[in-house]
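Coming up is one lone chain in structure tokens, specifically the form predicted alone.
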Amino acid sequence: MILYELIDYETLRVIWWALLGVLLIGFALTDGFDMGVGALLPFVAKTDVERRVVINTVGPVWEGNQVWFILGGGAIFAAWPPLYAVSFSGFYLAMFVVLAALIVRPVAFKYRSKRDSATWRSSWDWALFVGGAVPALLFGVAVGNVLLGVPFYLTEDLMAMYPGNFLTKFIGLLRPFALLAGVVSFSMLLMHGAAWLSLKTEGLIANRARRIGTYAGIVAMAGYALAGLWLALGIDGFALVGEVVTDGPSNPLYSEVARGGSWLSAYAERPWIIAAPIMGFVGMALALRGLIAGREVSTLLWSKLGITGVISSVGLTMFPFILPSTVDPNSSLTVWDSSSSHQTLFIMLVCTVIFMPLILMYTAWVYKVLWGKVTEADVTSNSDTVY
């Protein structure tokens, strides 16, 4: 037997489909709070030394979450090329927006506290929040769009194309709905951020996170709610028909799409997917009650438990669908049609369960030596070597 079908072709496929979603909510869960609270900056301190305080809270750990995002990407890119190619060729613009806050983020960190300058440190200030508020609404009107369908058609040689030039293409993913999921986003990873500010400073700063992330917290459940409303009665869901083969060539052209019905029909074919909402709701409300509260820890922990309902939620509810079609349903990319090849995925498959395990054990080692509070007797006293 070769080795790569110790485990079929349909089990390694759902595999990277799972895999896909814990780096999308490994990247929410870490990088996530630093987004929030580049995004607060500006509006829990009022001082220098409160702004430098807010600052290193994620000063030492940032650049270690952003790996998250790395490893989505890249897993994407290897395990499912088609997505790659398809999404990238759409939301050229958006990403390339994405990248350029995220680019100027770490430039913000390095710079910020170089010169005394207080136009100096206040423009950089606002290049950090910038460089969270920006990424953590459009990836979640990325979402939107998702859901909504993105109108691209594949050629027979599976070349992707979108009507309309780069400007059109990018205006076209502001639509109601998306712009909601984007809403939905930003105020989840604002209550995210506050979470890990309550945590992490004291004293007027703490308090003016955890009353920014009060409101924030209500905003997004509110939000959600609206989302799948709208989402099970004025948005068409896309379904497979005809026989559906698991483990044939990935090419999306030889399946069979139809537009209609509503996506939540997912929830009477497999009622178990429900646990994704519902852990949704729970943890942003919890967190919502922590932050009321004043608690720190269990705050935080429940914030996260509510981000990967979120998250999860949106993958239960397509599956198997990742990025389907408006303008030609049968382009739609499914689970079953546009992953890598058995081998490669097998290989990456064996990668991730020796590397995972390290990159899980260093974070969490990380976490472990930088855990307390930071003060702003630690930012005088340590002026020049912190942000």
The other form holds:
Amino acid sequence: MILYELIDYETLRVIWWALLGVLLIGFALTDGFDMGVGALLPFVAKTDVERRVVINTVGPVWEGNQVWFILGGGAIFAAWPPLYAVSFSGFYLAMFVVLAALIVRPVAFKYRSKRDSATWRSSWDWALFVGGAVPALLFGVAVGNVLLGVPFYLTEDLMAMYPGNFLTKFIGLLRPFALLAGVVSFSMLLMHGAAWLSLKTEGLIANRARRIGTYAGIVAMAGYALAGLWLALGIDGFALVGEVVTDGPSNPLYSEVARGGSWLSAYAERPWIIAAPIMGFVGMALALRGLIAGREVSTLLWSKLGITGVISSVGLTMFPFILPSTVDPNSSLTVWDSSSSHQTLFIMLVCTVIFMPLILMYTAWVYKVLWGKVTEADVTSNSDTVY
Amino acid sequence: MELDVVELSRLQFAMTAMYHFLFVPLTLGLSIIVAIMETVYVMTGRPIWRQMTKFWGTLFGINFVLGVATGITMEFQFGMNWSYYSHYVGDIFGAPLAIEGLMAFFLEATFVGLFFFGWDKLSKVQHLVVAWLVALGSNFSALWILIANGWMQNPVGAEFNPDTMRMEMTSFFDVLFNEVAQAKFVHTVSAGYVTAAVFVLGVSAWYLLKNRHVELARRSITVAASFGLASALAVVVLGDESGYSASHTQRMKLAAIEAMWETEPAPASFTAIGFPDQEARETHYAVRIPWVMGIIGTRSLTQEIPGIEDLVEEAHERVERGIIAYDALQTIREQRDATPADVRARFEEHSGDLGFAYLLLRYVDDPREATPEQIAQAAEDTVPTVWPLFWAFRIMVGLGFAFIGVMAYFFYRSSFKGQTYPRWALWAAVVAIPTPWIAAEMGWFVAEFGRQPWTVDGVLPTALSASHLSVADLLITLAGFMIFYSILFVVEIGLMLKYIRKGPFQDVAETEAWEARHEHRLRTHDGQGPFAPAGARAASAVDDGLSGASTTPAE
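Structure of the form predicted together with its partner chain, given the form predicted alone:
Then the entire complex follows, led off by the chain already shown.
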């Protein structure tokens, strides 16, 4: 089968780098508001019925949304095996915390309203809070660490090694810049959740959500601006040295990488990428205005645009780097040296081209069926079918 | 047990995977049973079938969510705990996992929400389609997982690339139509169907014993017994197919399962029961059935099935060839662009045995410096521990045959004895509820433990696959998973029992309205109606059929 020669290796790598971005953005746009809603739950809803209203706004869709995360994991495994191998083992305990939060969340959605006890319900409410807030924060921390570079190196046999013990490895992730990135992602998803609740609920809940969402949006914008400044002034970037082979074998050790300069020099080389941060700021600003003015559909769309801009800006700034290494820059993973084989990338692209449009179509249909606000009456009159 | 990272990683993977598989088989089967019930509802319009769909759907939901939640762990654990494995075979193994997400997870997860929330928002037929899409999605996901797992048992369509130091895909077609994967898929999903059938049967039997929800229980037993009988037959026949494919793809596993120490003249006998003794290499108190093993394993009377000793002999040669490949590989990597053609050729000739040289890494840093004793030891290491395999396999097979008996019996009573069931049989059905899970876990144990010492058979040893984490890392997560999963287990079982005790939500008004509307159809020439015997029973006494003196429940 030489069909895969139709698209050359370099192009496929760029396509899969973009698809990685699409999956992360898809995850943030869909599951992002679930996480935001979880984190907002104890603050926007006080009574049991209010809480059930909030939970039922995402009740029918969180399962599908979460698949973006799972597919993200699978796609990284299939298209970027070295990234999958190095990052998840390198962030081991942090990953465990994220997993625990993401495991408890589905269970909390499903089980919370299955018993009448108040203790039972409030325990699951807090589980939903943790299940939303912790991943929302830690995903940002992870992105911050990727920008800073991660302490790992590859042996000759491409085995991933990490200096330090379990405690320093975990605590070491909580560097100030990474925490700032965590604050940005957390507040951004909080704003996104608020935009969702503003669309799907009414009255008191929607008002509370809009108020918290407004503050969150301000924090997200300020944090994002600060992070940009910090990147410009205080953080070393990484750069490929010498001749760059874009269609060579996927062995990170074959290329030479130097530390130094700034990540933001990417904006001098590829000025058009400035569109991404602009999209981030504009989207968040208009979402903020929408929250204040009480607009519904447009607020959610602007919020989506803002998130898309913020996430793309990270990827575009770092290109072609995916996971730089601080202890041995030559081990850094880039788009050109840490993908799957030409054939695997091609087959996976064919599958994606077939299935992704289908997924988008039926997901859109499901959202259409579920269109409309969730009210207190909906929840109380359908107690045997809703959460 | 020695606390090293590899052992702890294995323990954690085994624990989380087996825990995950407590929920998966029920999802696989119950999704279909629920869809069947809803189909009957849409075709007949009878409210009882809608109530059945909703009731079993609720139990399905409680179970489904834990399958989803624990599945998240599985998707990421390869990277977390099996970093070198992920690097080494990700080019092949990652693809089915990603396709699973694209083709299966999105389908089931997107529609499962609509299944529960869409009763009033969709037409009957739309809702039915949604139910079938959930079932389809669940079963597709099993397909891709077993293609991935099948490749670990029988790594076809891939070769080693010295430049990237990993296996790379040469034929997606071969990976997809790997005979091991296909045999495993059908065997595993039918095991899931049996699990769900036994579950539905057991819960319904309990209702009959308590004389509650008789209408629902009787119909559910009929569905479960017919579906279950077909599945139980399938699971055994297709398990035999798996065994047959193992006889030429995973010979060591097969020999270990059967405790066949030496090659017997064909056709080999089957050791029904015995006590394998690994050190002495013999099976004590063995009860042997002549010919059976040869016929099952090779489907011939003349072909031999190699025993463990001959396979170790063969592994010994492969370790030696592996050292040649390893040596050539080092030269290739040192002189990347200027490798002499003869070294390349030597590597290519022996690269299939490279994994066997890696077995020596336990004893020596450079396999080329291995002593003859170490080589012999590495060959010896290819034998998995026999007794747990031997017993786990026999428990699984024994239960498999028992399911055929149980299902056949209930199918017979349901079809020919007017849906009446003796009390002892109902009790037996209740007690049998946990058994399909035991069989399924035993099956996975045989498949995975039997592959040791490899993660990918003949390609990558388990000891090399693990991440370079510390024991402390592993102890923290292992303890975390244990506590966390135990709590979830207790919560899940508690809710299941609560909802089983609570029973279906019976909309009396809806049922009566329907019966009034269809009175003319219920009273036909024989006075029994087109839905007899069920219809007749609805009109007469609830405990009909159970009123036979010796078989009536007391309540």
